[in-house]
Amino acid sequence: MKIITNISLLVGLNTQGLLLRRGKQMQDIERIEDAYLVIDDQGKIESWGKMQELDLTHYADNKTLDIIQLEEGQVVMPGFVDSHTHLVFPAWREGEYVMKIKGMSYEEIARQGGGILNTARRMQQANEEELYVAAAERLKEVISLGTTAIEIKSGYGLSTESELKMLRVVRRLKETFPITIKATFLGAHAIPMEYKQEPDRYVDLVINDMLPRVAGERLAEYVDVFCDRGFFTQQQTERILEAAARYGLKPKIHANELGLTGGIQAGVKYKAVSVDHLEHVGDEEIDLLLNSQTMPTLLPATSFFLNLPFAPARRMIDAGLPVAMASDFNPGSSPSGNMKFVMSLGTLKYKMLPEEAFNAVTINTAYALEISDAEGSIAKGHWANLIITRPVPSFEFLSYLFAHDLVDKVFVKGKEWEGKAGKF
């Protein structure tokens, strides 16, 4: 058992049993100043309160009691939940970064065989062991930055064997890391060069070969499709989602990054858990989302890195929608898994209040992974997945100081994560 004491600010409490926060609710954050927090022997949150209410004699008979006393100014908050990443990849793409600097667009690079297709070629040459070692190092880093639950997609294989290889690496990460990891099959991430003239043949491959193999090995919880201009049409997306439903895979859609291309419509129609990107959203899309259970998930680091338009987050929240934000960590369009920076981008580029940005990277991203009943907020019985910050003067400072690592300690299921060495 652990008791964290002298917490200057305990933030992200969830006493109402909420699974998400929407619209004006996103401005609400339950908090206590000068607090304590009790973690039970199973690594779950037992109780909390004001320091003046803490009676340590109540725990006198507990032989495993560990009291963690904080310094003035330290904040305790839920760990970040990153609901959209491409963490498993064979190599970085810094060469394309230079091409972007010289003025080439993401779509132009993709048409020349760069982008996703570039990584796919390297993926076919990589073996599972080297992919696992590289991905494990990235995962250790993002945990050290405060991420305590994550989604990881395939999608750089674009062939049956390479897609399976990626998902097997994700399965191994699940087996060797203590954080919650959800796997998403994204075979429809791009159309391989050999299928450019007949993209429906590739869709057939995804449906008739990849999906049965993924389902047969139980390698994924979700299916994703890049439904956008130059990638997969709404009709092709719906074909894949219908087939995936027969195997029990729930949809999570790449939607409307490059235009109003029907990705949100397809996602809502097939009850997607989330629709992600959403740089282009109109009144029709907002109305559809308002009448659905689908979480709109924004990826501001991608817009930042690619100089794309930023999603209309302010308009969406003001309309009453919930909004989540994730990192989109990948080698081509968002080479960072730093969720604190994502939170800062929410305030700087989406004009979200600090409270709204905080909820967008904790409880709402947990909803986008269907784990908000156990993670993403501080509630009795939830896992003690926590960030303890360095001393800060205020809650607003967390998003204000955008380029600084303010994480002092990270707890995963009640155990301290010891830095980038990845030890407990």
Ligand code: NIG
Given for the second form:
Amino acid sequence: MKIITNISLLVGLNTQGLLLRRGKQMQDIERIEDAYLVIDDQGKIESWGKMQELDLTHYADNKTLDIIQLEEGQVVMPGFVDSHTHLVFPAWREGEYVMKIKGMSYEEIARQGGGILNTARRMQQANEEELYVAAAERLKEVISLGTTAIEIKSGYGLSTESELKMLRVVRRLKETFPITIKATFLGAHAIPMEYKQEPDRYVDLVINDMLPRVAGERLAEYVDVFCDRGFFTQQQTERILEAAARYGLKPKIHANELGLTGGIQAGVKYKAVSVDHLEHVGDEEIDLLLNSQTMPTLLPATSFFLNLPFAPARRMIDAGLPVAMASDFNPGSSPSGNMKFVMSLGTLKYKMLPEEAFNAVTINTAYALEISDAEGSIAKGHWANLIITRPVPSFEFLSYLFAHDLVDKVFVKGKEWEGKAGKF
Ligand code: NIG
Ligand code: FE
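Can you now output the form predicted together with the named molecule? The one shown was the form predicted on its own.
Now the full complex is given, and it begins with the chain already shown.
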């Protein structure tokens, strides 16, 4: 058993069993000052309270008791949940980064066979071992930055064998890391060059060849499609989601990054757990989302990195919607999995209040991975997935200091995380 004592601010509590926070509720955070927190031997949250109520004699018989006493100013909060990443990839794309600086757009690069297709070519040659080693380094790094649950997509394979290879790497990460990892099959991420004239034939391959294999080996929990201009149409997306539903794969899709392209319509129709990106959202889309269980998920680091418009987060929250924010970690459009930076971007670029941004990267992303009954907030019986910050003067500093590393320690399922990332 562990007791963290002298916590200046314990924040992100969830005493009402909420699974998400929407609209005005996004401004609510439950917090107590000068607190303690008890973690049981299973690594779950047992109890908490004000320091003055802590009676250590109560725990006197406990042989394994470990007391972690904090310094003045240290905050304890839930670990970040990153509900959208492409963390398994064979190589970075710094060349395209320079092309973008010189004026080319993400879409132009993609049309010329760069972008996702560039990574997919490298993926054909990569072996599972090297992919695993590189992804494991990235995962160690993001855990050190405070991420304690994550989703990882395939989508750089674009052939049956390579998609399966990526998903087996994700399976191995699940087996070797203590954090919760959810796998998403993104066979329809881009149309390979050889299918450019007949994209529907590629959709057939995804449906008839890839999906049965992915489902047969139980390699994914979710299905994703990049439903956007120059990628997959709403109709093609719906065909894939329809087929995936027969295998019990729920959608979490890329929608409306480049235009109003019907992705939200397709996602809501097939009961998507989340629709992600949403740089382009109209009134019709907001109404659809209001009448759904789907979590709108925004990826502000992608807008920042690609100079895309920022999603209308304020309009969405003011309309009563919940909003989640994830990193989109990938080599092309968001080469970072730093969720603290994502939280800061939410305040700076979406004009979310610090409380709203905090909820968007914890409880609401946990909902977008269907784990908010066990992670993403501090509640009795939830995993003790926690960040202990360096001393800060107030809650606002967590997002205000947009580029500082505020993490002192990370706890995953009650154990201090000691992994350090090495090379890029
Ligand atoms: O979410 N938009 C589609 N897919 C990724 C980008 C992947 C890449 O460029 O490698 C995204 O931004
Ligand atoms: Fe993405």
